[in-house]
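A single chain comes next, written as structure tokens; it is the form predicted on its own.
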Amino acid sequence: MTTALAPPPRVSPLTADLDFAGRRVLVTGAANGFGAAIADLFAAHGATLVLADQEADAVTAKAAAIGPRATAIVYDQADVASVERLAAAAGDVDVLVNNAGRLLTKPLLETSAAEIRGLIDVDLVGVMVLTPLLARGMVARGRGVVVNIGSQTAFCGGEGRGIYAAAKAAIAQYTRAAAVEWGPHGVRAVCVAPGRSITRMTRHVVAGPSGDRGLDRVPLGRWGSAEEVAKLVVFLASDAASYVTGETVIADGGYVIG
């Protein structure tokens, strides 16, 4: 009597698309918040990680927690020379996640030139300096993905966050330009625009009066999480989203349309 053998388990094409084994991913601002969650999820999908942040102890601890496939680099996103050193140390990367950023909550009429420059240098100039340094290698190899972290405020403004909103709107447009220029060379550029999510950087806003008013405009009725943003970033960086480029995906529970 012949016993039929059970067929081998089928591997979902989506599972294969989300496999980052053998790929090198650089995440900036990786010590806390979105960056830490993004790093953890890429690691869970097999990526080799370069974690960059200005907080030396925190980013070193994060890399150690992930294990031998993660390396920590300390840098200052507001310092062009430091950004250039990061790019050199990171080497060839398959995925760049531009997550590092600052949040300034202050009325426009009370914002100083120094405060404007401080935010723009981190949230915009640093991204525009770092990205081409790594994208050149992607273009030469004919593959790669840049994921920029934007904000819902780029599309709806924000009380007390006008400078931040302007910088993130510029990031959305920079993403489109990069997608057009690098697409013919096999390199994709996408942007994720989170709404108010509970992280260390935004906790004081979410917990304040403006946070209470903001929640009233969220159709899903709750704040987002860093883990939800990480899932979207990993998906967009993966082969599952191989025909998506130049787009900014808003993940804000419906705030912008509410």
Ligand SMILES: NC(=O)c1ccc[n+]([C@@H]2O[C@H](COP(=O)([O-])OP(=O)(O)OC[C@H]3O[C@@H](n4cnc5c(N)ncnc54)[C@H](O)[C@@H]3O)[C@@H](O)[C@H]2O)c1
Second form
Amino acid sequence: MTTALAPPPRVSPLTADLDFAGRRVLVTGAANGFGAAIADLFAAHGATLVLADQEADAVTAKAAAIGPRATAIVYDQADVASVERLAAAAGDVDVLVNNAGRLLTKPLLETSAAEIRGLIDVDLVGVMVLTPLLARGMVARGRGVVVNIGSQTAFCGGEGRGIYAAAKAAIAQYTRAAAVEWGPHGVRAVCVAPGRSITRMTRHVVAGPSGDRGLDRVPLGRWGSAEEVAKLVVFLASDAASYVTGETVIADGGYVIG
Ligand SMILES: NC(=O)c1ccc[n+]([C@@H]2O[C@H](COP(=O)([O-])OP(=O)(O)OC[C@H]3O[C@@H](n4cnc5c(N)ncnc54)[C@H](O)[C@@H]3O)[C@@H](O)[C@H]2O)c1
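Next, give the form predicted together with this ligand, keeping in mind that what was shown is the form predicted on its own.
What follows is the whole complex; the chain from before opens it.
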């Protein structure tokens, strides 16, 4: 008995999945580092962009450099009223990238309540206030993606960065909760957890006296780049990742598993 050969599986290239033409993307912390690279890559894939940052000159210049498909909004993620104004000004968005954040490098035994609050207000409260304000519209329209920027420190000791690591661990958990609550309405939530990558936030560490300390713990043997984070963010926000939700993808050159 002869069996007919099964036809090859039908696959289509990712080109159409990665086309963001006609989609509106809000990137917070878009003036520098990851946020600027994420904005550039979404723009290259045809998106219309809302770029938000506390640095007025830098975010305005970034939007101008991208061109007429980008607008800039100045806000302070530590200030709830300012975050609410950002959400109102941004309007409906298809993709929200919660990238704005700050670092606190201090041993736990020396960290004051004011310093803890200062970090949590930006890295946690601001995200948790902004996200539902924009996700409400996504849920109503039955589509949308939230991409949160976490950190590898959520998965390792985060020595000297314990408060930051705790905030980023909370972001990974918040992502799971959002995925479960909004998934039935067609809205995905994902998190990207970068390892140390060379941006303004970390430049002083990499260039400082400790230099490459810790690099021997990175199996790929180098620090990451903003472009590498941007590619992962755009992929996860795209239809190419349409069945991925609640997941935190660690992009750390293998540090956490090493
Ligand atoms: N660089 C790394 O190695 C690394 C690793 C893991 C995670 N991260 C995370 O990636 C994100 C981006 O970091 P980056 O390295 O690009 O840093 P960066 O300092 O280069 O850029 C951060 C941007 O966020 C903005 N921002 C900070 N506080 C703000 C506030 N209160 N209101 C509005 N905007 C604010 C800044 O103005 C800046 O433009 C952060 O959430 C950070 O925690 C960075």
